[in-house]
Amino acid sequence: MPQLSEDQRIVITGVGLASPNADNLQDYRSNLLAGQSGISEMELRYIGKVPAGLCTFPETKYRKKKENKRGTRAGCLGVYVANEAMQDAGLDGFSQYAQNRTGVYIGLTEHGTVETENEIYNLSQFEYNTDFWSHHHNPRTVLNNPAGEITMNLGISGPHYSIGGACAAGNAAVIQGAQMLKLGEVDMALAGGISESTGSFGIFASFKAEGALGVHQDPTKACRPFDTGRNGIVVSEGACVFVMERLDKALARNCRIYGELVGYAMNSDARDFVLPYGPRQAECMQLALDRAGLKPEDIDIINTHATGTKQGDIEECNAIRSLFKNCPHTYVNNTKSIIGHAMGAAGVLELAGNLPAFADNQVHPTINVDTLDPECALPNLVTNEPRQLETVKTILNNSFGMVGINSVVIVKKMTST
């Protein structure tokens, strides 16, 4: 693989989060270490009582209450990490880069369910009278929200969009800021993921009709990839955003870089609409080992995506096993045990909670696994207590989502130029 110029290398250097267990990066990553489940128990309308994955954040920050209620629960998300991202990338308003220069992505599984459930109910409380329909429900929906009301909030005027991508939505947006700094249509990107699916009830009732949703007496045990008592998806919301950056700005303005962007791929299943399918995951990890110049060997952690399904989690580990069956220094783990699925979030989530190990050389547990299913039984799964490491320069991070698309990143550390 040729040596990409400065200009053409795309790095990290700022991360905002809200997650259920934290709402900035420094906990989020102690809290992950010790296996700190953010997993409670909510009431929902219809169903009643479900595990979920719930954000605590201060929403007032960054915009007032008035603006958050006339918004929306993702825009209030978006807002918040947005704002922290830029605040730890060193950028104090656009000093350094121009508004019009600057491109935000956001990657959405879902979004206008939860404000068109929440419109309907309240119809049915007065007959169905739609006069009572809101004249904000429009501009709350459209997918281009949430991304929209971050520009708003910042004053960015450069190009915005949501990209739907299932649970595979935040990597694409990654990909897709990657890309437009590559191109020069941008020069700096605010990219990352928005969950808001624990409001809204049809989510959960989908994929309890589908047998698909995780339970347990206990919800900070609901959700155990790999685990043989696993039975479904812990519904999150979350959000997270980075601050990306071509390599040579970055330098010029001497701030902390939390790793580069060296590889990455997407690719389509085209079997099913719902059964994820492993030769296909593999193919995308190739992908983006191909054109990160990498091989198998040369990665220190992957970061799953499995979900607590009992297909799924197979299906993954197969892809993993296939291409990484002879690396014994490559560590495996998984996020969503501890914090649950997060949808559009997810990926970003997972990948941020992870970047913090280029610094303390530690690979974050898989919590829940009492019982390893035997077909998940991947060599170096860590399992339960946190790995120390001798060193970690590279992560491989999959996100996989419905419909059959498929996506996967990866990032290194960075040593010199």
Contents of the next structure:
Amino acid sequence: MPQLSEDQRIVITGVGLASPNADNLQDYRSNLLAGQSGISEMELRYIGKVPAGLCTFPETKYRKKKENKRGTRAGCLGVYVANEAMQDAGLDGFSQYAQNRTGVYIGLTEHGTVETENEIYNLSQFEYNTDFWSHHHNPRTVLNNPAGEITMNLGISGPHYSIGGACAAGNAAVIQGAQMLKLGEVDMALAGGISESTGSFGIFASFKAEGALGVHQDPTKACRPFDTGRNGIVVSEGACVFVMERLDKALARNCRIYGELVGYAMNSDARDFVLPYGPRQAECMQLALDRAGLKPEDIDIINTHATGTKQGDIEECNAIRSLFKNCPHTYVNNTKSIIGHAMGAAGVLELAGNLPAFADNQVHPTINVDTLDPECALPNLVTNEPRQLETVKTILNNSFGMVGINSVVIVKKMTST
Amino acid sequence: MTIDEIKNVVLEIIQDIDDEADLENLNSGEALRDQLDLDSMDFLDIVMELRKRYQIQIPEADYPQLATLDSCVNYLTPRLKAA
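Can you swap the form predicted on its own for the form predicted in complex with the partner chain?
After this comes the whole thing, all chains and molecules, with the earlier chain placed first.
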């Protein structure tokens, strides 16, 4: 890594999450290692039964039911994971950092879709008389909503906003948080992503119309990246927020450090509305490696973005092949196969699920790979059972999105400074 | 609707907004906002719910008349007489 001063090195010191299969990192990691799917079936307005990932977590642990009703599902998820992250970092109560020096950066694939669909449905019960349109619509649908709900709950008076980056948004928010820390704009960043997309029939219906909605008789088998039987995306809700701070401050308070964000990059395909493009994904991975001062063979785990679509999975595999062809010690896995596609939360939830590998040296499996697609047959693809490695020191996390947005982050185990 | 029925409707709407609201010890002559965790958006919820249930339009100029439980009842009684 290029030599940076400690105040320019950014570390992750807290993790809060809500995933379809867990509401804390420890259970989440256990379930990922066990390949315990969080996908079930839900009944959705107009479209009927669909496989989806739904989160169960203590919704009123950090704010009243009244406030959850006032706000959005994304806000409810966000308030829970932000508080959990702060506690995990040993920073609850703002004893170390001031509230006006804390920034909240939340990645979203979309926001407002759920609330707008609900309002229009409500309006349909009143012959579309707009007198019945809710006064809550505007505060619920402004794009800063989930981040703003977090600041209101925690009394954070520093900056907050959303990062709109389709399904690359979670990683994009982590990058934004790191940049603001490096610039000295804030002293602590709560950065991550949130998805409430399971509340929107339109998201499911649109994927269906694109021929990209994952279905299976057994919902736990619906999300199956790299398998020949894959047929599309399984939409999930979820959230994950990291506490990020500068290394010098983290060392001074002698806290646990999950890892250092040593590399990151974003770029654009500049080609197509929906189809991903492997060569540009490879460029994005290379940019992140360059920033980290690492070579492909230095990466221990590549956590893929693959969503279970025919072309998307192949494009990413081709991108990985092009860069990592001579890397016998680099292992590849996929978290979506277990938790579905948590959209704006995907990148960060998937990264969070792999961070414990720095401690247990295991690569969690990609499940539902019954018949591996030859075009996705990467060397060292970890399928169906976890893989024990001698040591895990680096994780590269891919997250790509529609309209051609790519984000890659590389996190390194803290060994010594 | 009788006065008691109207009172119960208002309390039911408030309960729906905040199921932790302490309605047992509510002083019907004192401002609701001074006794309960209600803000301006919550009052708009009350107005909207009355509109949905009874199709009554409450103009903004009349909102102050919803300040206490008693004033709510007084304001709504002629409007919900036939309800």
